[in-house]
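The chain that follows stands alone, in the form predicted on its own, written as structure tokens.
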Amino acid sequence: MKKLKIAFLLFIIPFSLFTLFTGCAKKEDTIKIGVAGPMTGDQAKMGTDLKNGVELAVSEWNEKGGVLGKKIELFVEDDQHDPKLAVTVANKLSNSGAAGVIGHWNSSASIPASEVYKDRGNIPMITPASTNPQLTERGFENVFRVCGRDDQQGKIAAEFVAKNLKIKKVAIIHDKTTYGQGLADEFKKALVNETEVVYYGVVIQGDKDFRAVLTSIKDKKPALIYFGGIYPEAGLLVKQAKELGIKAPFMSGDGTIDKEFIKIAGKENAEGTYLTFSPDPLKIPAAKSFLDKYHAKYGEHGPYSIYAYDAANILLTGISKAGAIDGKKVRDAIHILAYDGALGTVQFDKKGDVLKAPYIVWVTKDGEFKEFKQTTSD
């Protein structure tokens, strides 16, 4: 028996330091990234742009070697826009060792889970798409946005109603999250004092009838209705507006301009909607590359496609600038960086924010959207 033990241990012991050291190995052997958002539900449409933007931009680099000589592994993770779950999400890609994140869409969902990886090494993370200016306002050197600022397009939504339209009564809503309401508000702070808010209210995020509130906005007699929010909500409102007979055109953000509104208001409904978002990449030479191979892969790109490919590729960059993983040393070498991307160059501030991000007005006309003025804010 005793001789038994010992060959059985001769046998074990081996294998076990073979096992824990080819475990080791195989951790070690790829360069983790995850990238979060909505990947089910309402706002899914949005989580797969952002998705596919990043896969492209892992699949470029790991077929010309990786990244530090190691190739990338993709931790795709879903925080259906809910604040608690993006914490929960957060803290799995931090558990995971991932060296960076791409996301969170939402700004409701990137606070929170900003604060996880701040706290978990400075892990670096990069929005594509959250526009809430207290994102960058906490002094988080790890976080960064490759998207503009809400009080941005406020400024440019309020200046274009005042003065290009020059509409004296406007209707306010929102959809009570961190972002409908900041955006909102934004719009607000920015009117002048020829237009009159005739209306301020909420309208919950998920909720299919807004008859109600609709019906009292049409009593105030507004010449233009403007949304803060996503665009499953924005495209209801719109259609029963229409129905309710409000003539008054509506205006909303970045978060309702992508085809998913007008195929839910209708295309006749959602005629004549304004927005606000960034200019056409059709119209950027840069994104010529990255738009032919987006859609030979993915098919017809997705507003925030092209961002999410570019925080990809400055995450990728800062890495390989630093040499390291090491989430102050990734975070730092972005700091400087200069990146050349899809959309031009980017650059950060000290808070994290695009030195440069144009906004332009847009309208829907004839089921597509198309650009109407372009103009900047300081």
Contents of the next structure:
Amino acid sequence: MKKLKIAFLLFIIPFSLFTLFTGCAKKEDTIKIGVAGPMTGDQAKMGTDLKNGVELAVSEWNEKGGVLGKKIELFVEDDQHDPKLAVTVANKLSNSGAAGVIGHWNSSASIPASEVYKDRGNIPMITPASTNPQLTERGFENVFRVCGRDDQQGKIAAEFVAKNLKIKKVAIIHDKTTYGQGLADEFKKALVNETEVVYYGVVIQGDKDFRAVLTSIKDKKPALIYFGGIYPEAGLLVKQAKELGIKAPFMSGDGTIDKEFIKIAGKENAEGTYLTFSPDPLKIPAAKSFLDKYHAKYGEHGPYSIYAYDAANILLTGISKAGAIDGKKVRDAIHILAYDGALGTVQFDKKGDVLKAPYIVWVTKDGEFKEFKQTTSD
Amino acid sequence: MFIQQIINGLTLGSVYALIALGYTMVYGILQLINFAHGEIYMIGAYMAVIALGVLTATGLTAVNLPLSIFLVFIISGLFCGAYGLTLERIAYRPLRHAHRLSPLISAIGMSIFLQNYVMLTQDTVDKVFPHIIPATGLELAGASISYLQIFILAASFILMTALHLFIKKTRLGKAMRATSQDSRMASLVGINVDSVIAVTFVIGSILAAAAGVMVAMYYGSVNFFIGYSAGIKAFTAAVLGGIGNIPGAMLGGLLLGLVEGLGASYISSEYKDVFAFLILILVLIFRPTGLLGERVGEKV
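Return the form predicted in complex with the partner chain of this protein as a structure block, the form predicted on its own having already been given.
And the full complex, kicking off with our chain again.
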């Protein structure tokens, strides 16, 4: 009999707590903000950076009393950089009444998710990292991005390869994702008449053995290998290329700017690899206070933490300017906003792209990413 | 370039062959496809990363690299052997006399369990194998063969020869052959069938562990998901060579590696994984017993 009582208690306590918590949440009116990105899986590092950046911004707003007189509640969702899951996550956030979403991280997730947000009441979404041009080319007024676009990025990379490095033969690989293929194609398009593309191939995201592709590339003797993709594959490509005796330098886009890339590739193999990204936030004076706070709370910042932080601040400023959590009103408020954030002043054009997106070339030196400096001899 | 692709293919193939041996040995004795075998290989790769991390912390890798790599193999082999033993004990032995499908379902369950167990304990982020093995090698007719590739080929060859001798020459090997031919008859002549089966699982797991360690060194990073695709490909290799047939598994693994390497470079890298499964389908349609398999009729 006693056992039965204990069992009953064990059963009843969690359930009563459960109802207690849901009861609380209903009574206390909050403004809900969604964060979506790859929180688990091989790209989990990026998702965590994204979440931390947004969390920091939200906690600052909450300390000042929230927005529109209500506390802000954060909903973190994991899309595992899977387009199908991104749609599920988008529906889930729409159902929970999110006033706006920061995310997603991957273009392949952001594009299908943005359709859900648009159809479910024009929920504004600000992506800190999806660079595929397609995202803002479909006339969706609720979609914004605080980063640049791949057509800008691919062009800078192509100019650098043709004019600075004076390279005549390149091999291009991509990972078949919206981001990777988009970037590789933009790079290829911008190379026209300048440089010959001797190889154009595909690797599969999640694969670990790229020797077959790299051996074909070695045979074509390119002077540079360009990769459209993310760091787990980029790191292995660099490592395996060096093991096959390929000496051509490696270049990629913003998807590889993470310490994990150097870790996977190995410090000596990563030496001298190029990539395109925006200028170092450590050199932007406005970023200083953000970085100090971020480092105190989470340690080392990721490349996109600062974008996530600014994106969250822009969304919350938009909500407070709109004076309501109505999707259309918030969206229109963000369109006319000129926000002074950690990245400098951010303003959007009609499509939702930032007015100026500075991309520069970075190079890996002594196991660190550094801004590339033109040598005087050139 | 052709030679390079052949070498890459053979390296990959010898790893597939090592894993395929585990499938084929278990099938030979129990007529069971041990779907959790790929996860044992994955755990072997994780153990390599962990063991090397511990050895680096003690400073051994800096003093004596070959010895520490040898120790990594031993540690990983011991752990995986223990996993194999436990797996057989808790997931298959209780179902020994159940319907044929029950142990198969149990195998799939174990596979899902082990994958998620590693994911939860080791995190979902890729683990990086420390860059301690120099990437140098030989140049041969325009192809570069790294010492690591030579090592993988040699080690796989030695392990396969050792296995072959073990099965052909030792008493225990003879008992294994007897059990695979007729387990009831074997038990009547005094062979402890349960312990023979346990030994089969342990040997298969040790070979998978060796494959895991070599892959961790070769690719440079591991995650909890690698057991799935490697397991299915090794299974294909076992079917290609004739499931239940030990030399067949070796041959099947090497052929599969070659087909994958050459197909990815000369036809399309996008379809790399397709080649393996295309072979599986073709073999099942045209030669269900595999290349070296004898006709087993009702056993299949």
